[in-house]
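First comes one chain, alone, set out as structure tokens in the form predicted on its own.
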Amino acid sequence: MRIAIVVGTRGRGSNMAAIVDAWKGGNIPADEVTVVAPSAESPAAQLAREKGVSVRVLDPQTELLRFVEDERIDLICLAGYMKKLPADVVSALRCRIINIHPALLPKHGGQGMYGMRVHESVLSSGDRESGCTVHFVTEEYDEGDPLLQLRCEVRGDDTPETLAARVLELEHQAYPEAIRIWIQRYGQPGRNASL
């Protein structure tokens, strides 16, 4: 099992940690982790290679179907990557790409809707709730089927910056315990990754 963390060029890069230490720890049956990153001082890779982390540096936009069938990478994790994979890479890759989104999807979802503008969202709302959602990658933002949602309570003197550290609390646990369940439904020798 070969995983790939795909990172964005400004998150620091806790997601793709939470990851990381999970593997190290055991708590994910993975081979191998390599960190994909659009550029090499990018918060988030530097934070990898300081964990011990292999890094590549390629423009997941034009090169990242390449380097996973050259890789035989089995699952991609976007870890704060923003942009919309192209949609040659979501087909050729159906089910193998997954996210994180903090927020209850399909609420708060979309395209803009990020960061402290999510909490935003989820606050002026009224929702009693928030938490986060690990989904699978289409051609549209944040349309894809959940695998795992986590849930807390929207308190009534919640901020945005407030609700945003309990949902990043639960991102850190979501993320590998939603690959760990990918990798017992999909990433067993004999299936097919497919929905």
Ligand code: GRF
Second form
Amino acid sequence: MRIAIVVGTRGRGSNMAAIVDAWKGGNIPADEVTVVAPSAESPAAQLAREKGVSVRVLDPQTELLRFVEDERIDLICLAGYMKKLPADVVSALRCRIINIHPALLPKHGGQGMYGMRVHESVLSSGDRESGCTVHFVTEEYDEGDPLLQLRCEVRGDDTPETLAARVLELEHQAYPEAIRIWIQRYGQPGRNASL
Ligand code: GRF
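Switch from the form predicted on its own, shown above, to the form predicted in complex with this ligand and output its structure.
After this comes the whole thing, all chains and molecules, with the earlier chain placed first.
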């Protein structure tokens, strides 16, 4: 089982760190975890190097598919990578790319719904609960089937920042758990994740 975590240019890399920590702690049954970063200098790439995990710098838009084939990667986890992947990449890697979103999809998702905008949207909708969703990546933003959702309450005195912090804690539990679920479901010998 070989996993690639794709981080973004500006992201903190906290979900990447949670996945790497879970793997190093023996809580994700994978042989190899590699971080794919569009920029060597991004905070997430630097954090990955500090954690002693191998970092490959490449442009996911044009070089991810070749990398996945060459390195025989089974599962690709987007963690703070905000751009839409090209349709041919998504189609070639159907069911093998997952992402995390800081709300309970299908609510508060779609193009332009990222960062604090998600939590502002939750607060202005009056929802009493929020959470995070790990979902399959399809050709459209945030539309793939969910693999796992974790929930938390929305408090009367929440600001977008306090809600974001509560959801982020859940994300760090949810992503490793969703990866374990994926491996159980699709990662066994004889199972083909692209079917
Ligand atoms: C997270 O909120 C995640 O839900 C979203 O992007 C953010 C990445 O944060 N997809 P980090 O870089 O993992 O800290």
